[in-house]
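Given next, in C-alpha cells, is a single chain: the form predicted alone.
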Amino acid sequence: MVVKVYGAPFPHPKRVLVCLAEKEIEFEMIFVDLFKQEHHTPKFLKLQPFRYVPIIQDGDYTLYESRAIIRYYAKKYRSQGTDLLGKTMEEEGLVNQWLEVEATRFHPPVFHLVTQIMFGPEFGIERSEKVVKENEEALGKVLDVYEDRLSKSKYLAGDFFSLADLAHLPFGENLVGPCGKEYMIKERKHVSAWWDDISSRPSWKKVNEACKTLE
C-alpha cells in the first residue's frame, strides 16, 4: 500500500519523506499549498487540527507530527530497509536520546534561523540581527556537543546511522544552503564528516528530487 504524505517541499514533511526513503516504502506526495491557506480547510482541519503538515495516511489510520510519523514507521517495518533504531535496547534508548536532543536542543536555533532568514520576508516577519545573533550562538554550543559526540562514533547513536542523525537532514540542509551558515558545519572537523556522510545518502537525494517537482 503507498503511504499518503501531505505536505509541502518544506523541512518537516522532508523528515517523513526521507525516512519512507529508507525504509523502502512506497510514497505519494499530497501537496498542500500553505500559502493558499490550503491547511486551514475544514477537509484538512479534519485530519490536523492544528494546522501543520505533514499528515500520513496509511490506509485507514492517520497520523501527524513528523517525530512520531518517523518512529512509527521505524517500527512498523523495523526489518524492512534500513534499520535505524538499532539492534538493542540500548542502542534505541540512544537513537531516543538524540532524537529529543534534535527537537528540543537543535531544532530552536536553527528553526528560528530560518524563519528570520530564508521564510521572514514572505510571512511578513521582520528580520532581527538581534535574533539571529542570539540563536547563532545557541546554535554552536550544541554544535560543540555535537563535536565532542561524533568525535567518540560515527553517527549520534552510535556506529550506525539512525533517527537520531535522519532527523536533523531538513534543516540542517537549509543551514548550509539559503541561510549561509555553512561555516558553523565546516569549522567542526567531526560535525562537517558526519553532516557530509548523512547529506550524501541515496535516500536524501531522492527525496530533493521528487520534492523539486513541487516547488
The other form holds:
Number of protein chains: 2
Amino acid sequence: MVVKVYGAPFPHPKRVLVCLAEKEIEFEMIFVDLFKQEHHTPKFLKLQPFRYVPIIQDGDYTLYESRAIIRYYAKKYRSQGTDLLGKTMEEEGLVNQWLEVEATRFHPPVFHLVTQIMFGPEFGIERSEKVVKENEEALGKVLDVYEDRLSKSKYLAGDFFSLADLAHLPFGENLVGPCGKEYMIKERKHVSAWWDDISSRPSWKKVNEACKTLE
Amino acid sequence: MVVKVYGAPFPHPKRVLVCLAEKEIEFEMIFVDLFKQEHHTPKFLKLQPFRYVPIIQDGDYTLYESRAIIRYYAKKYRSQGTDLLGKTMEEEGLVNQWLEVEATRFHPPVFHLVTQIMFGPEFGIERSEKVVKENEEALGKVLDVYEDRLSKSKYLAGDFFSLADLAHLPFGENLVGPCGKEYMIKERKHVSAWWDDISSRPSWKKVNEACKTLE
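Hand over the structure of the form predicted together with a further copy of the same chain; the form predicted alone is what we had up.
Below, the chain from earlier opens the complete complex, with every other chain and molecule after it.
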C-alpha cells in the first residue's frame, strides 16, 4: 500500500518523508498549495481541522501531526528498514524524551528564526533584531546541552540513530542554510559531527531530491 | 520498585503522577523547591540539563519530559491498571496524535494565560490584556475543534480514555480554576461533558490529595 502524504516541500511534511524513506515505505505526495489556501477548504478541514500539513492516508486510516506519524510508522514497520526506536523499552523511552526535547526546546527558537529571517518578508512580518537575538540566545543554550549530550553518545538517545535525530533534519537544514546560522552548529564540535552524520544520510538526500520536483 | 518523581505540585509533574495513579504504580515524590532554585544545582543538572521538572528515577533508569515519561509507563505496564494507549496500533497512533495536539495547540495558549493571570504577579510579569485576549481567542479556536471531535467520540483518541485525555488535566485545572476561564469549557457542551468526566476520575483526585501535603 502506497502511503499518501498531504503536504508541501516544507519542514513538517519532510519530517514524515524522511521517516518513510528510512523505513523503505513507498509514498506519494499530494501537493497542498498553502499559498492558495488549499488547507482552508472544507475537504481539507475534514482531514485536518487545525489546518496544518502533513496528513497521511494509509488505506482508510488518516493521521496528522508529524511526530505522531513518525512514531506510528517506526512501530508499524519495526523490522523493516532502519530501526528508529532503539532495542529496549528504556531506549525507546529516551527516543521519546529527545523527541519531546526537539519539539519543545529546539523547535520553538528555530521556528522563530525561520519565521523572522526566511518567511518574514513573504508574509509581511517586519523583522525584529530583538526577536532574532533572543531566539538565537535561547537556541544557543539548548545546543550547549546537545553538545554535552553528544560528547557522551553518538546520537541523542544513545549510540543508535533514531526518530529523535531524524526529527531535527528539516528545521536544522533551514537553520544552517537559508537562516545563515550554520556557525551555531559548527562552533560546537560534537553537534557539528552529529549534524554532518545525520544530514548526509541517503534518506535525507532522497527526500530533498523528491521535493525539488515540487518546488 | 517505587518510582521516584522529582518535582513539585505543579502541572507538568502532576501529568506524570496521574498516569502513575492510573497504572497503579507506587511513587514517591522528591520535592524540588523551584523558588529556592534547587533545579539549578549541579546535582539536579546531572539529571535534567534543561532545568525542568519532572524527572523520574526507576532503579538506575532516569527519564525526563512529562509526555515521554507517561508514554514509557503506559507501555511498560500495559496490562496493569487502565490501558492508556488503545487496543490497536491505529488507536495508539491517534493517542499520539492527540497528545501532540495537547502539547502544541492546547498547551501554548493555556500556558500564556496561566503565566499572565496566575504567576505574573509572583514573577514580576506585568499583565497584558492584549496577550490575555490573543491567547483566549487562540484557545477558543482549539476548543472549537475539540467540541467537534468530542461530538463524535467520547474521548479524544476514540471511545476510550487515554494518555491524550489525561495529559490535559493539570493545565486544564488551572484554566477552569485559578485562571477564571471555566466558561470556555462550560459553553461547549461536549468539551464540558468530557472535562467533567476526566476531572472526576479517582486517579486525579488521588493526585490532588497527595499534592496538598506538599503545598
